[in-house]
Each structure stands twice: as structure tokens, then as C-alpha cells.
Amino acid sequence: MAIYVTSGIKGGSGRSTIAENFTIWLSRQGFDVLLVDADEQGTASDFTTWREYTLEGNVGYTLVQLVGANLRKQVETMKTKYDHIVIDTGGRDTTSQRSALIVADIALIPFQPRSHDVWTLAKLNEMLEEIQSSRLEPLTVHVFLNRADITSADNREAAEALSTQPSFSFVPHLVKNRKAYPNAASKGLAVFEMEEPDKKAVSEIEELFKYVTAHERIPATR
């Protein structure tokens, strides 16, 4: 059983699209997943409204909001009901985000490769050594590119810069942006469930979840 918090402190990243994406993904591999609304602006609440329309009520994961730093008292009493929790978070740094933070196995954090973005690098390593010395276990951090340029310089400069970082780990995945995307969430669907999916924006993503679902390092406790 894993925790999973997507995370960060700069809004536009696509957080809300990689959870609802993820939540999908693992439920479509057997597991009974809770997704949890962490997010003010209730994203993941719009996009799983429209998935229910859609799919005409079978959803695939169960959805519930949290907000406030009662997160995670609520999500610790629940996590014996599930196999895999998936919070989405707003792109600020809140009560919520640090609550998601602190019981959490494993942040997901994307970043755009844009300048004003690589440069809440600070402000982000500051949250996170402030997050781990609340934590009995170490969290998990892994960043990656994300609505990334199809072909830019960008995307190198970028990830040259998230890969010298001591406090996570950069993942060699990067998720490109692509109409896919918004697409498919206006049917609250994910890019692989699409009557005719985008090949590659499904490549990419599988590449990624693939990626971090195979470098847990889940606490002995769990």
C-alpha cells in the first residue's frame, strides 16, 4: 500500500492532471484506489463528475475532498481500506499540501520547463527539508518534466537544473504537452481510455508511472 501526494508550489504544473491520470492507471491495474481532492479549486472534484456522466457512474476509484490540517488524521484512518491512496493538491504551498506531505509515501512533482518555474527551486527544497524533518521515515520526492515543450531547449536546460537537486530525485520521463491531454479530462477520461488514444502522450505517461511505481521505497511500517 502507498500514499501518493502530487505536489508543488507553482499553479499551471498539471498536478491535477497526472493524479487523475495515476488514480486510473492503478485502478486499471486491480487496485482499489482512493483519490483524495486535497485542492481548493476542486479539479479532481469536476474531472470525476464528468467521468461519472461519461461512464455513466462507474468511476473505477472512489473520490473523497479533505482540505485543512485534517488531512491527515482522515487520510491515516482510511488507509487500511485501500491499496493505494492518490492526493492532488493545489499549487501553493498550504495547510493541505503539508498535511498530504507528511503522510504520504511518495511526492509526485511535476514542473514546466520554464524559467519562473525553475525558479521556485528554492522555496520548494525549503518546503521539503521543513516536511522531512516533521516525518518519522524520509519522504519519497520524485520531480519530472511536465507539459513539456515538444522540441525546445527548454526541456534540457530544465532538466539539467532538477537533476543536480539534493533533496529529490529527477525522473527521466518527461510528459510532453499535448491536446491530449485537456481532451481527454473534458470527458473525464485518462489518455489511455480515449476511443482512439494519442499513442504517444499514452507512452509517455505509462513510461512515468511505470517509472515511479517501480522506485518505491515504501517504510517496513506500511
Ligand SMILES: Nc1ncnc2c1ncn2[C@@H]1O[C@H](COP(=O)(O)OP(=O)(O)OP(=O)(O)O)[C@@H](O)[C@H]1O
The other form holds:
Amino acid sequence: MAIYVTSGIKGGSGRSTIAENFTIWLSRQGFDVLLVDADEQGTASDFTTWREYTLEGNVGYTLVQLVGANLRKQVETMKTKYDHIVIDTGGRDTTSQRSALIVADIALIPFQPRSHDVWTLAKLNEMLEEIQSSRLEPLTVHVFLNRADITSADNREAAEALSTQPSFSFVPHLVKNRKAYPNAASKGLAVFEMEEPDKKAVSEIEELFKYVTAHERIPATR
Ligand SMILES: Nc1ncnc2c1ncn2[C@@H]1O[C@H](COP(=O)(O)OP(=O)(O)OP(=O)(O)O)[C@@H](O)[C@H]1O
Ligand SMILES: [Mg+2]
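Starting from the form predicted alone, produce the coordinates for the form predicted in complex with the ligand.
Everything in the complex follows now, all chains and molecules, and the chain you saw is the first one.
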């Protein structure tokens, strides 16, 4: 059992996209998954509404909306009922995001290889260090490039900056900027559920998910 949280302090980096695809990927492996929408914007909830429509109700996971300081307690009471929990947080350093980072085992942080995003690195380190100091067990933090440029050379600078940070490990798999992600999301589907899936998008995101589930470092008590 693991609690995952998609996190990060920059808006639009792909947290919801990753949370939705990851929830569906886990549920397709037979796990009973709870998707927690911890963002007031309600992106994961809207996605699930579209999914209900597309799949005629059979979404394959359970969705709840939880925000604020209460999130931590509520997730803790629910964790025995599910195989995995995935929490999608909002973009700012809010109470919801902090309580999600305290209750989670693993943080997945998408990062766009753009200068404005790289400039937020100091803040991200600061937030993660503060979170780690208020936890009993360390949080596993995976940062990866999302909406990366199709030409690899363009991602190099960001990858270099991310690979030498003190507060997280940099994932050696990236997700490129592909229309397949918004196209699938607009139907409430994961990229690998489309009738004619974008094979590159599917392989990228599956490699990422395989990597993060193979590097969980779940505390021995779970
Ligand atoms: N790899 C990708 N390629 C192309 N588009 C993407 C990719 N990942 C996400 N997007 C698109 O980028 C936009 C922002 O993504 P998403 O909503 O997942 O980010 P977010 O971090 O949750 O944003 P917010 O700050 O609003 O919570 C969406 O339109 C989404 O479809
Ligand atoms: Mg979002």
C-alpha cells in the first residue's frame, strides 16, 4: 500500500495529468485505488465526470474531494480501505498541499523544462526540506520532466539543474509535450485507453510509472 501525491509549486506542470493517468494505470493492474482531489480547482473531479460519461459510469477507481488541514486525518482513516491512494494537489504552497505531503509516502513532481520553472527550484527545495523535518519517515520525492521538448538537447539544461538538487531524486524518464495527453483528458481517459493510442506517449508514461513503483522505498511499517 502506498500513498502518492502529485506535487510541485508551479502551476500547469502536469500534476493532474500525472495523477489521473497513474490512478488509472494502477487500477488496470487490479488495484483498488482512491483518487483524492485536493485542489479547489477540481481538475481531477472534472476529469472523473468526463470519464463517467465516456465509460458510462464505470470509472474504475473511487474519487473524493478533500481540501485543507483535515485532508491528512481523512486520508489516514481511509488508507486501510484501498490498495493505493493518489492525491492530486493544487499549484501553490497551500495547506492542502502541505497536509498531502505529510500524509503521503511518495511525491511525484512534474517539472517543465522552462526557465520560469527552473527559477522555482530554490523554493521547492525549501518546501521539501521543511516537510521532511516535520515527518517521522522520510518522504520519497521523484522529480521528472513533463511537457519536455521533443528534441532532447532542449531538455538538457533543465535536466542538469534537476539532477543536482539536495531535496529530491531526478527520474531518468521524461514525458514529452504531446497532444495525446490533453486529447485523452478531454474524454476522461488515460493516454493508454484511447482507441488509437499515441504509442510514444504511452511508452513514456508507462516507463515513468514503472520506475516510480519500482523505487518506492515504502517504510517497513506499511
Ligand atoms: N506531457 C504533456 N504534453 C502535452 N500537454 C500536457 C502534458 N502534460 C500536461 N499537459 C497539459 O497541460 C495542461 C496543464 O496540465 P495539468 O492540468 O495536468 O497541470 P497541473 O499542474 O495539474 O495544473 P494546475 O496548476 O492547474 O493544477 C493541461 O491542459 C494538460 O492537458
Ligand atoms: Mg492540477
